[in-house]
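Let's start with one chain on its own, the form predicted alone, as structure tokens.
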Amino acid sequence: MTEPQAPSAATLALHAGTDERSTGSAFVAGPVFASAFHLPGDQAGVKYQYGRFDNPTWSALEEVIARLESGPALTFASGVAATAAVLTPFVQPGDTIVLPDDGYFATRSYAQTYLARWGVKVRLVATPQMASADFSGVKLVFVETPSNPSLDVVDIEALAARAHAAGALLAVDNTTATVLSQAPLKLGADFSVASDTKAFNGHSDVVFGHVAVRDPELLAGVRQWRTLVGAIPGPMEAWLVHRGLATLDLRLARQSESALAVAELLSRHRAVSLVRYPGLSDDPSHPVARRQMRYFGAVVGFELADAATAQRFLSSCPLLFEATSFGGVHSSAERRVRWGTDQVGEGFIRLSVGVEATADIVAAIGGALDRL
């Protein structure tokens, strides 16, 4: 008899957490709103004791994430909270951590504002140089791949081997790719971190994050930080993310297809001086991305002549929302330099391609470029 085939990650994301099949039961259980739980007598071994410790709605989502990530997972109130839960518990005064100097600014800011104040040495390395950086004496390496907003891609397996050889832990911010595109824990990383606010949920209606670990023993430190700091997600937010996860594979497929078509248009247009997208065959990140990623993702970076030109483009494209997030079902874009946090030019635009029909978003962006 043929053994039943294990479901793919796409199918798992849809069906996990829907095991209750009694007559009249919901496909996905609704959120449990509770700060306290019945707790008579001895509480030893009781999972749900108090609302800051655990919640059935988090647990249902964490079980799905753990199966997708191939390691136990915890959910958080935001991606930044998830990042802090990795950066904080595993270092002490005198330790050195390595962070990307071209990744998400809040990661650098947290480390430089708080960890450095507590005596942790923070070393910044550009993402393309991570592969050759010296990790001697480093306690934790944190990398974002693809990086945001430059979209540089790091070979996670090779980086994990180098970090571990130096005695360091490796954490990967997997926000841009998501676990359905690349699986950091399977590639050797110790932590997989994501802001589920972005593509993982994908509907621009939730602020959320999660951490998954390769070694279950690391989860204790992450859990203790979450409990003591109180960086817990709301049950409604957890339920919404669980709902959004069901369509993640479908969204990534459409967004990646459209993003590649947009990137190819941009690379041919006279108004554009630079395009970054891992799916382009001539992009510096393409060889590693092709080997490591299942989807190239929704985010495209490109450069126009100056700030005024970029703003005219943003104002004249009817299908683009000007906003600072990415990975949602609606296409959005912004001039990243307006925040003063990224090393990009005045005319650099981070574009997040949504799930509109590919022909429509390509035509809208092409028309806006032509009007320049």
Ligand SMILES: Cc1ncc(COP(=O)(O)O)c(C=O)c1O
Contents of the next structure:
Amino acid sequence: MTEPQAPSAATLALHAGTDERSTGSAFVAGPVFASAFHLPGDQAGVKYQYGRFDNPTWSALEEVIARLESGPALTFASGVAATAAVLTPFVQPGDTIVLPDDGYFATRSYAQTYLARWGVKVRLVATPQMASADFSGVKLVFVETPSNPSLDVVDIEALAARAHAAGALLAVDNTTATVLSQAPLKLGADFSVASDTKAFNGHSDVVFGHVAVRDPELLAGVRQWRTLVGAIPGPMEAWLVHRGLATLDLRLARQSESALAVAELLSRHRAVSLVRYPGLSDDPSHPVARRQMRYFGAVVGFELADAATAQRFLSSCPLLFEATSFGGVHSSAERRVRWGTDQVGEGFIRLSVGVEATADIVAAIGGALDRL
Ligand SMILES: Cc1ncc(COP(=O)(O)O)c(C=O)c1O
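Same protein, the form predicted in complex with the ligand this time rather than the form predicted alone?
The complete assembly is shown below, putting the previous chain first.
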């Protein structure tokens, strides 16, 4: 007799949370729009009490995320709301936190604007230097891998060992990879945080985030923060993310295949001076990425001669939407330096490869480069 096999993450993403099989029930229950629930008498132990505390549509999605992350999870109104729920509750005045100086700018900006004002010391370390940084006296280390937009990759397992040896907690922003590519908690991180606005939902129609924790005790602090500041998702958004998650594995497979083909094309093209993609065998991130990531992902960074050349490329590539954000089903790109927040060159483009047919997106990008 064949032994029952544990479902893979791709199958879990589709099936977890769909145990209700009574005749006439939906595969995934529709959104529950409620600010108040019937709550007579003693409310202790009742799960759904008030719309800011909990909601059945969040619970269904949180159950799937917890299975995928291997740790209990909470959903949030946005990626930055999820990030703040990791950075804020566990630090006191006088504590030191380490953040990447080349990661998503709002994470740094929040810490430097608010946490620093409340007496937390914020130390910035470049992502490639995280592997050798000194964490003594540090309360919390926060990394992003791959980092955004430079796509440097950190060895989460090694970093978790070093952070824990120094008595620090480790949080990983897993937005770019998503949990189907790498599961930070399984590699030893204490928190896995993500902007599900990006690939996790993947359809560019929702702003959303989540946090998962290795030690269930940490969840209470994250939950209290969410409840007290009201950083809660709408039920409709939670339901849309649950629906988007069902195809995440398929999307990552197509996007990663196309992104590698595009990165290889870029590497060979005379107009391109630099390409970063963790899937390229000669990329500095590749050795760790190959061990740690199931998919190398949708995002490719590359550099053209200057701002004007980059802008010409963006305006002349028919399949590319010129937009910020990444990870969605439509290919999109932007000149990152326009925001004034990232340490990249004037001609640096962050490209996110969508689910268009690989040959079409490769031809569209190749054609636009040839016309420069
Ligand atoms: C790596 C990373 N983390 C967090 C965020 C914040 O997410 P959101 O825009 O959903 O608040 C972003 C958004 O671009 C991001 O790229």
